[in-house]
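A single chain, nothing else alongside it, follows as C-alpha cells in the form predicted on its own.
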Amino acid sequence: MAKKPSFSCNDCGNITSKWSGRCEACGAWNSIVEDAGLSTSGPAKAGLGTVRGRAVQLTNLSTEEAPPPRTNSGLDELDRVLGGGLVPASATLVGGDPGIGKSTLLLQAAAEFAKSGLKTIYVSGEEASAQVRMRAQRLGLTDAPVQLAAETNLRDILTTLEIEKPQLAIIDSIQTMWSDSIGSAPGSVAQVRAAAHELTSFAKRQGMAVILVGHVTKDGQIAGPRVVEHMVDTVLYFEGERGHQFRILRAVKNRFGPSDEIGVFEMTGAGLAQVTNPSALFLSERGTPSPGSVVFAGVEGTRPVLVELQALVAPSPHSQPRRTVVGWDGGRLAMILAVLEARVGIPFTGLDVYLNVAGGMKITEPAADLAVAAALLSAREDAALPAETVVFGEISLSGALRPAPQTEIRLKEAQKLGFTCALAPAGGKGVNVRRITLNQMSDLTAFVGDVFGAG
C-alpha cells in the first residue's frame, strides 16, 4: 500500500495530512508544503519480511564514565554558557535575531578555537569568502588559523568535511543549507530538518564537533521545525537590542551544563567584548533615583545580575489603557495589576502602563514581581524609592509574598556594588550577608505599607 503523503507549515512546522492554503495553527498563507518521505530499500522494500538489527549493549545507571573532555575557546562568557567548554562530537545551535551579531560571535570563537589547536572549517551560506575576510580583518583575526568556505551544497559540504576531518565546523547558517534528494526549495521545514539531522548524525559519527546559526521568526523562535532543536545538544539564543551595546548569550538546553547560564557581551567597533561584571554594566547608566525606578537583584543559572526596572504610570487618552512591556512578561504584568487591585485596593484603571527592562536585558524569573510592583507603585505614587535599595521576591494571587532562591547570592552581589538595604519577602533561608540591612514582609499590603505609606 502507498505511503499517504504528509504536508507541513513552513512557518510554524505544523504536520497535516492535506495541503491547504492557510495553516491551521500559525494562520501563515502559502506556507503548506509537502514533504518528501523517506525512501526504503533492500529485503524490507522488497517484502522479504524484517530484517533484524544488531543487539544494542545496555548498561544500569551505577556505571561510571568519565566526563566528556572540553576545549576551552577563550571567550570564558561562551565556555560559561556552553558548561566549561566544546565537548567533541557535539551539536550546537545558536539563534538570534538578524544583525545581533551572530556571525561575529562564532568567527570571533572560530578564531580562538582555532589558536588553541583545533583544526576549525568555517562554512558560509550567507556571504562569500571574501566578506567573511573583511570582517575578520575588522575584528584583528587575520592571523588566526581558520578555514573559509562559501557553499550551500550540503552534499558537498559533507564530502569537504569528511576528506578535511576538522575538529569543529561552524555552519551559518542551517536555513541556506539545501539537499539535493530533497525535492522542497532551501529553507523549507523539509530542507532544514534533513540538513541538520545529516550534520548532527556525521558530527557524531567523526567525533567533529559542529555549530549551526539558526534564524528566528518574528516570536523569536528558531525558524524551522521545532525538531531540530531537540536533534541538537545545545541550544543558545543571542538576544540583545539594536539601540544597545548590550548582548546576552542565553542557554536554554545543554545535555552538557546547566540549561538556564547566560553569558554578557558589548558590542564595539572591534567585535563582541566580554563583560565580567554585567551588573556594573547594567547599572552604569543610572542616574539619580526617579519615581518609576527600581533595582532588581535577580539570578541567571549561577550568576546574580543586578538590573534596573522602569516604568511610567499615566492617565490614557484612550477608552481601552495600554499595557506595553519590553524585557518581561505581559502576561505576568497583567497579574501584577490585578493583585494589586483586587488584594490591596489600589486600581490602575484609566492609567497607561509602560515597564522596560534597562540594557535590553530580558527576565524571566518570578522572582521580578515585587520589583515589578514596587516600580509601578513608585511611579503611580510619583514616590521614588532610595538609591541605595534592591528589590526582589515572587507575589502569589493572595497578595502573599513568596521567598526568592538563592537569597544570599543576591544580597552578596548588592552589597559588592554599594547598596545597603534590601527588600525581600520574609522566609528566605541561609542569609547571612554583613553591612545590608534586609526588610522582609510577609504579604503585599504589608510591603505597600511599609515602603509607601499606603494599603
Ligand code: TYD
Contents of the next structure:
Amino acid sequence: MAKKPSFSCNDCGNITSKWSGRCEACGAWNSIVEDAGLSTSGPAKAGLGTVRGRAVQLTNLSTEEAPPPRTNSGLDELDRVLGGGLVPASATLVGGDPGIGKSTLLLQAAAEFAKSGLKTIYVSGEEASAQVRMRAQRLGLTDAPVQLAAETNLRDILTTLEIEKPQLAIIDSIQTMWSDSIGSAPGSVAQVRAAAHELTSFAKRQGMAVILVGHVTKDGQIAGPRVVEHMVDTVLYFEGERGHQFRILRAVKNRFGPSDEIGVFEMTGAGLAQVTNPSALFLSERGTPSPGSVVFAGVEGTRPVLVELQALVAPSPHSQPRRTVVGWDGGRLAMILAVLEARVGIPFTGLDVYLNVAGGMKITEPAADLAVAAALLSAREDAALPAETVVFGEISLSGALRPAPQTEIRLKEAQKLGFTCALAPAGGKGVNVRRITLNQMSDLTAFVGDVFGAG
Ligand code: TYD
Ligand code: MG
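Can you give me the structure for the form predicted in complex with the named molecule, which would complement the form predicted on its own we have just seen?
Zooming out: every chain and molecule, the one shown earlier first.
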C-alpha cells in the first residue's frame, strides 16, 4: 500500500495530511512542505499483523546499573549543571538569546574538556574559523587542543565526525546546519528537526557526546515549537539581562541529574568567569536599607542565592495602573496584589506597581511570594524593613503562609552574609541556625501587623 504523504509547516512545525498555500495553524503563506520520512499515519496502514516484527528483549527494573562515567570540564559551575560532568554519548542543548554568551561559554568549555583529555571538535556554523580563533585568543585558549571547523553542511560534518571519531562535538548553532535532503531553508523547523535528529542519533550510535547550541526565538522557544528539546538528554538555558554582566546557566531538563540546578557566571573582558558566591555578587550593589527593598533568601537547585527585590509604588496617572515586572512572573505579582487586597485589606487600586529583581536574575520559586509582598508593602508604606533581614515563604490564595523547602540552607546562607533576622512562614521542620533570629508567622495579616505595625 502506498504511504500517505504528510506535510508540515516550516514556520510552526504543524503537521497536516494535505498541502495548502497557507498554514492553518500559524497563518504563514507558502510554508507547507512535504515531509520526507515522517508520516502521521503510523504503521497501522502498513499491514501490521501480516508482517511480524521481532520480539524485543524485556528486562525488569531491578537490574543494577552503574552510574554513567563523567568527564569534568574543570568549570565547576558547568559541571554541576550537567549533573556532575559530561556523560559520554549524551546529547545536550544549550539555548539562549542571541548575544548572551553561548559561543563564549562553549568555546571555554571545549577548551577545558579538550585539556582534560576528551577529543573535542568545535563546529561553528555562524563564524569563520578566523573569528573563532580570534575569540580563543581573547580568552587565552589558543593552547587548548580543540579542533575547529567552520561548516554548515550536515552531511560533510557527519562524515568528518565519522572519520575523526571525537568524544565530544559542539555544534554552534543548530539553526545554521542544513541537510541537502530537505528542501527548506536553514533555520526552518524541518531543517532544525532533521539536523538535531541526525546529530543526536549519530552521537548515540558512535558513543560521542554532542552539545547543540540553539538560539531562542522571540517567543522563548528554540527554533519555533521546541523541536529539539525532546530529542536531547539535557536542556540548559543560558540567561541574563543584556545590561548586566551576570549570566545564569539553568538546567530545565536533565536525564542525568537534577533539573533545577543553576551555574552562575560573570561576563568579563576576558570571557566568562565563574561566580562561586552568587549571593555576595547579587547583593554587592545594595545600599542602606530603603523602602521597597527586600532581600529574598532563595534556593536554586542545591544552591542558596540571596537576591534583592526592589518595588516601587506610586500614584498612577492612568485609568489602568501599570504593573511592570522584571525577573519575576507578572501573573504571580497580580495574585499577590489580589491577596493583599482581599485578605489583608490593603488595596493597590490607583497605584502603579513596579517590581525588579536586582542583578538581572530571574526567580521562579514560589517561596519569593512573601519577599515580594514585603517589598510591595514596604514601598507602599514608605517604610524600610529592619536592616539585615531576609524574607522567604509561599503565600496561598487564602492569605495563609506556607513553609518553604530547604529553610536551613536559606538561613545558613543569610547568616554567612551577615544577616541576623529572617521572616518566614510558621510550620515546617524546626531549624536553628546560630546568630539568626527566625521570626515565623502563619498568615499574611499577622506578617503585615508584625512587620509594618498595621493590619
Ligand atoms: P557570544 O558568545 O558571541 O554570544 P552568543 O553565542 O550567545 O550569540 O557573546 C557575545 C557577547 O559577549 C558580545 O556582545 C561580546 C561579549 N563578550 C565579552 O564581553 N567578553 C568576551 O571575552 C567575549 C568573548 C565576548
Ligand atoms: Mg554564538
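Numbering follows the first chain given and starts at 1. Basically, rigid core = biggest C-alpha set you can superpose within 1.5 Å across the two forms. Everything numeric here is computed off the predicted structure, so don't read it as measured data.
With both forms fit on the core, is the shift of the CA atom of Gln57 between the two forms 2 Å or larger? Yes, the C-alpha moves 2 Å or more.
Quick one: core overlaid, is Ser442 moving 2 Å or more at the Cα between the two forms? No; Ser442 is a residue whose C-alpha shifts by less than 2 Å between the two forms when the cores are overlaid.
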